[in-house]
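This document opens with one chain alone, in structure tokens, the form predicted alone.
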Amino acid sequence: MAFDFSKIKLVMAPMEGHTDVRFRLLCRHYGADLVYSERINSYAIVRGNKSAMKAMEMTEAERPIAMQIFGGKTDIMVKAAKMLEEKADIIDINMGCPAKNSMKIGACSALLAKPAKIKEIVEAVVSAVNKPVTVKIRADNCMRNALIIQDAGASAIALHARYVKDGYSGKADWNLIREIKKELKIPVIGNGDIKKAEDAIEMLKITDAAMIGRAAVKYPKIFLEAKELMNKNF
């Protein structure tokens, strides 16, 4: 169970169709403290299902890696939990993501607005594993859901500071998560609009890691100007 969440500062966030194996190592060798593999559905895990196994792929050289699973029942998530455990140093929780086919099995921003389900969820997929559970959410319910997520004994938690019906678009309200690294014992990870190295010193001034996402695809050495930069400023 034991992590040093301390020495993570710069993370790269899960995104599928993108964080595949190289991708997650020309990101660990720019500096990148923490990698995600793309969220996998915990259903296909538990079948066995080749896409799934192909995503579950992973190299010693990429640790840290924090494992992302998805899905709406809680005895499928443990059971996926528990096949990732060997490979994964964190066990991740997607409750942030809005794509309509997913919510609609319950999973991922639809559970945003199902407290019972989130509590059961955390709790249960804690009990399950060795190693550290984190979970990622959205804006909507926030500081309710942090809360709930925290008590349940999460070891991190990633807010993606926009609302589920803004998708990719408008601006992250950093504001939020001013708000819930005020209140929450665990670390706090704040994502959205770091879209340069700067962005990544500010986001790490108000809480504890910076994850960085689309602008990563687009130029991965962020993460070494951002460490540049954070050898100046702290």
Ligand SMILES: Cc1cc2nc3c(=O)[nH]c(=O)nc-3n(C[C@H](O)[C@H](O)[C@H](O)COP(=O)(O)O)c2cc1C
Given for the second form:
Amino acid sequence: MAFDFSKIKLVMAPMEGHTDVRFRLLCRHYGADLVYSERINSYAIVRGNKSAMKAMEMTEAERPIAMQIFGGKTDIMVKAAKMLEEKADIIDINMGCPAKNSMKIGACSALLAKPAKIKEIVEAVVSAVNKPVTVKIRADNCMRNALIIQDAGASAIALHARYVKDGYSGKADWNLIREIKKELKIPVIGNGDIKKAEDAIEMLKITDAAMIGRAAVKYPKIFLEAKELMNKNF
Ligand SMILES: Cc1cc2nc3c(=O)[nH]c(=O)nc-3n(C[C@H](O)[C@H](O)[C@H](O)COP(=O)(O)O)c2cc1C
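In place of the form predicted alone, the structure of the form predicted together with this ligand is requested.
Following is the full complex, with the preceding chain placed first.
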């Protein structure tokens, strides 16, 4: 259960279609302190679906790694988390993806409007596994949801500071990250629009860790540059 989040500063964001073993190793090589699997459907894990098994592949050199699951059914999420806990250093729950097909099954960002369900899923997964459980959310009702997630026993929260309706457009509102960081006792990973190494340093001034997505796909060395700047700045 012990996981030292204080060492986690630069984080590679989970990205479907990108964050496979090869890319995760590259990001770790350049200095990412934590990497994520892409989101994996909890039903598919439980059924032993081939694509889920593929997405669950990992190597020791990637550690620490968070394996991310999604779903709308608590018992299935618990089963999937238990199947991943041997491999993963962290079990992460996706509550941020805006994809219509996921929302239709009550998963991912559909959960952001359902505080009771958030509590139920997080509490159930936390009590079922012996690994830290984290949750990745979006801006929608973020203060309320973050407090529920913390009370339910999560070890950290990642906030992609954009509303579900905005998809990946518009600008992430870092003020929301600032506000949540002030209220929460657990670590807050800030995400959204870190485009260059300097932005990661700005993120680290307001919260515990900086999560980088699209910029790392274009230029994985962003982690190296951010590490170098961190060594100068902190
Ligand atoms: C192609 C793509 C796939 C993504 N897949 C996931 C995913 O599987 N799980 C997740 O939590 N977020 C996913 N995201 C969201 C990213 O993790 C991140 O929150 C978002 O891109 C904002 O960060 P950025 O501005 O640094 O890219 C995805 C984003 C993109 C662009």
